[in-house]
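Quick heads-up: it's one chain on its own, the form predicted alone, in structure tokens.
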Amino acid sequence: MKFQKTGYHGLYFPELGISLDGYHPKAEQTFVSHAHADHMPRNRATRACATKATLELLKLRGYKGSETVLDFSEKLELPKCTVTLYPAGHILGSAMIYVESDAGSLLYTGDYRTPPSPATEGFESPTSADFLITEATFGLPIYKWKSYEELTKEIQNFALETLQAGETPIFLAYNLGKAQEIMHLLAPLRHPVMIHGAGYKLCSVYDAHGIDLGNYSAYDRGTCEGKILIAPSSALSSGFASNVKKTKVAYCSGWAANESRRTQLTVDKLIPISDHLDFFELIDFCKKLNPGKVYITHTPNPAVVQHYLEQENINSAYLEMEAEPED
């Protein structure tokens, strides 16, 4: 199955006439796995096929092209291949893209999380694939996530203890996906939450798709004290909540597993909650799918992942792709 990198991030399959997460002028159809910036086609007028939630989020982020909605598990028959989307568990609407053709079957994961984020449609995958193109963002054995039960308690306890001490809790999280995940985990507290404006405009899509985000409103500098605040880490350098005298800050990311982030960001707590799967989940997923070949993208050291896959007799190669930080 021949493919080539195209543009900033995407892949183009010339024999099939399709692009995945990228624009190519000869592509008859472009499939978009999810609405994070590094997976959006650079040409915002591209004809995009994606889930309904992804297309709704794309439009709020500037996408202006034509749309084809493809539901999860629905097969789209094209002249040279059949495409099916599977829920990826990464952010709302995120999908893994399964392509079947005479050249074999391919699963392109985009970004994915198993077990899935509770603020998504869940996770499901085909039982086999000849080829697998997978991200390995946290592809080192130092990355092993806690259960969502543990993470939920950690997040809720940080908020409650900070509020009880008369301070304002601030959670640093990406505006799309991670922010709404944190809000969903805090929702049972029913305490007022204020989210950064760029993230607030995206919350309506989560509401429309039945994800409980709790008692929230857009960030207001004048009334934010005593609320639970959520913003990207970049917002702090722009004066976010700088008028509030007593705050405590929690950094929420898979990268919070690195203790160095505490001093780099000057935060009070590191909460390693990721919308990507950890190293051990990655290796386990590859073993279950048992593809003929794995292409690894977005990883700090591909040789590590390849070493562990080799021990499982799984052939692999590194496919270098650029990534744009969402924050």
Contents of the next structure:
Amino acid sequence: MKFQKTGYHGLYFPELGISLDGYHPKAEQTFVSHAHADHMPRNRATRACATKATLELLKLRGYKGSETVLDFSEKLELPKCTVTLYPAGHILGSAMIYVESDAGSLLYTGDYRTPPSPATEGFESPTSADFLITEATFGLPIYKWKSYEELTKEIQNFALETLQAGETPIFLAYNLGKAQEIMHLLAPLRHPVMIHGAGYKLCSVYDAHGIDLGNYSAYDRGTCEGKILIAPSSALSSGFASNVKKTKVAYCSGWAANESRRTQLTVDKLIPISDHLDFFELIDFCKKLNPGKVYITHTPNPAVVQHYLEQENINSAYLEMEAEPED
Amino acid sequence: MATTFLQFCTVVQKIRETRGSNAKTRLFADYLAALETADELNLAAQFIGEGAFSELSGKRASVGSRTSGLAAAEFCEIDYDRVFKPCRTATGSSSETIERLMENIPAAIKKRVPENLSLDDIQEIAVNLYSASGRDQKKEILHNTWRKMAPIEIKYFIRMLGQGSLRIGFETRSVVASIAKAFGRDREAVRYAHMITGSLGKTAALAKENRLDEARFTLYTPLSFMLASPIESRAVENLAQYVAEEKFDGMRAQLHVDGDTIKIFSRDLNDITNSFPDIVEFFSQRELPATVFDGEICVYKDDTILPFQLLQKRMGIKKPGKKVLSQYPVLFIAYDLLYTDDEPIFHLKLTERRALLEDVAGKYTLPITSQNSLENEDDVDTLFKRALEHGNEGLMLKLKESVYEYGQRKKSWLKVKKPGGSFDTIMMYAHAGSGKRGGTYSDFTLGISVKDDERYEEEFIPIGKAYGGYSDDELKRMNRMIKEITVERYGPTLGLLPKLVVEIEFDEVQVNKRTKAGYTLRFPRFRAIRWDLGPDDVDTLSDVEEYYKQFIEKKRLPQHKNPSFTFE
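Next up, the form predicted in complex with its partner chain. The previous block was the form predicted alone.
Following is the full complex, with the preceding chain placed first.
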């Protein structure tokens, strides 16, 4: 199967006339796996085919091109291929893109998480594919996630213990996806939550798709004390809640698994909660799908994943996507 | 109930995760207060502050990060080069990597059955590692130990084997504060007992039993050294409160003498007596009563103090031969007196100790440092210049009213050092940082140019490795640039195109035959990233050689006029 890099992080398939997560002038259709910036078409005047939730989020983040909604499991017949989206469990609307054609079947994972994040539509996968293009963000055996049950307890306890001590808990979480996931896990507490502006405007899409984000409002400096606060990690250095005397800060990310993040960010707690699958799930997934060839992207350590796939007799190659100039 | 090593590690981890030194101190104080036996107390204080062995023992388990890494890879049944090393690069910490692999990898999980080892067990294992010879024996002991441990125990066990701090933001000062808090003792009394005993474990036991006043100085047991702070960070308000001494280009040492029994200790409290039979001879001839000096060992020949580089030729040698002794004769120059007339005197003021030191030196004909009073900045400048002319490093300013206290005591002692030299170098390799710089490329191998040098085929060869002196923003900018100029990858190391020029500063150039250049730099650090310069502007090996030659051959002012020490 022929493909080439296109756009910022995308792929163009000349034989199929489509591109994935990146614009190409010759592509008849561009499929977008999810609404994170590194997968979103940079050229705003392009077209995007994605799930309804993804398109709604893209629009809120500035996308202005033409849209085609494709629901999960619904087959889109194109002249040279058939495309189906599978829920990827990464963030709301996130999809794996399954392409069937004469050249064989291809599963492009985008970013994915199994077991799926509770703030998504779940996770589902085709049972086989000839080619797999998979992300491997956490492609080292030092990354193994706790269950959502444990993580939920950890997150709720941090909020409750901090509030009980008369202090204000701050969760540092990325604006789209992680922020809403944390809010969803805290929702059963029914304690008022305030979320930083950039994340707040995206919450309506989660509401509309039936994800309970609890009792939340937009961050307000004057009244934020005693609420549970959600902000991206960059917010602290620009004065977020700096008027509140006693705060406790938890950094929520897969990278929180690394102890070095503690001093780099000066936080009270590291909560390793990721919207990507861990190393062991990744290898398992490849084994189950057992494709003819695996292409590994989005990782600084492709050789480690390849080493493990080799032991399972799975043919693989590294597909470098980073550091490509924008078209 | 007796404590287990797992409980100890859990408290240590909690201290790591807690912000604020008071809260950290409280956590450890509570733990210490609940311990039942003196033995446990001793080990807990030692483990957290000194390592698997007490500092006084001078022992080390000698398990390097390669040994433990290879052992861990084998235990986890993973490839060391292909899997372990990339993991270590990502975390920036070998012990943390091992902890997480032990936690995650099925093969390792299957082998481990935590057995609630006691602190005593840990001590015993450390002794076994110390006695074991060779990597294979050590590996076997490590494997057998890890089988009985939880991942968090494995992490801190490995860190303890490295001796020193556990890297949890909890240094000796905090351990001392915890001991005081645990048993309701005066912090100064605990600190004093620690200085005398040189042992956190013994100090804790004395504090618990309310026997701190029994902490007595004993001859031939080294005391922790008093250290100086750099003057830049401590503005001096009233110079007249200080006296100035030259900062010798030598090696700090503590000398204990009683008649013909002499012991010399280095700054890290190791017994270095055997390396300096000439000093032993010098003092035993003089038949001093029990006395302890703080001072400096210098190479001294023809009325001149010679460079530290020459002293280095003596430092490694346990039993120097006649030739070495005559080539590099040394002298112990005293500058403080800690024990005399059968009692310790470090609680006396500097002026009082100095008077006693002068008495002793006069009576037994000993070299002691010259002391100068100060009135203004000009005095400092004049003395500083003369110190450099003598070949010394700079000046020490000492507060007249200060008592002798171990560690860095704020403004009591200040050092004024000469600015180092500098070279423009090329960045050759970037290494993934460790500890708090984990995850970025923060250590750099810097090279000098040899492209017109017939002895070499390369364009550049390494001259030193630097990992400091840049700001966070500069580090970010460098990392962006590095991404663009990377041509090779060797695990955690990136090979770079010769593009980035760094001006480095260093204290001294030293000969080192084992390096490609034949020279290494002492304390290299960044002075500036020269975005304005290119690879053609880089200094050459001949420049380095010239610098060294000038330094070594520099005329050093003989001691007969305005000497940096007196020896009548």
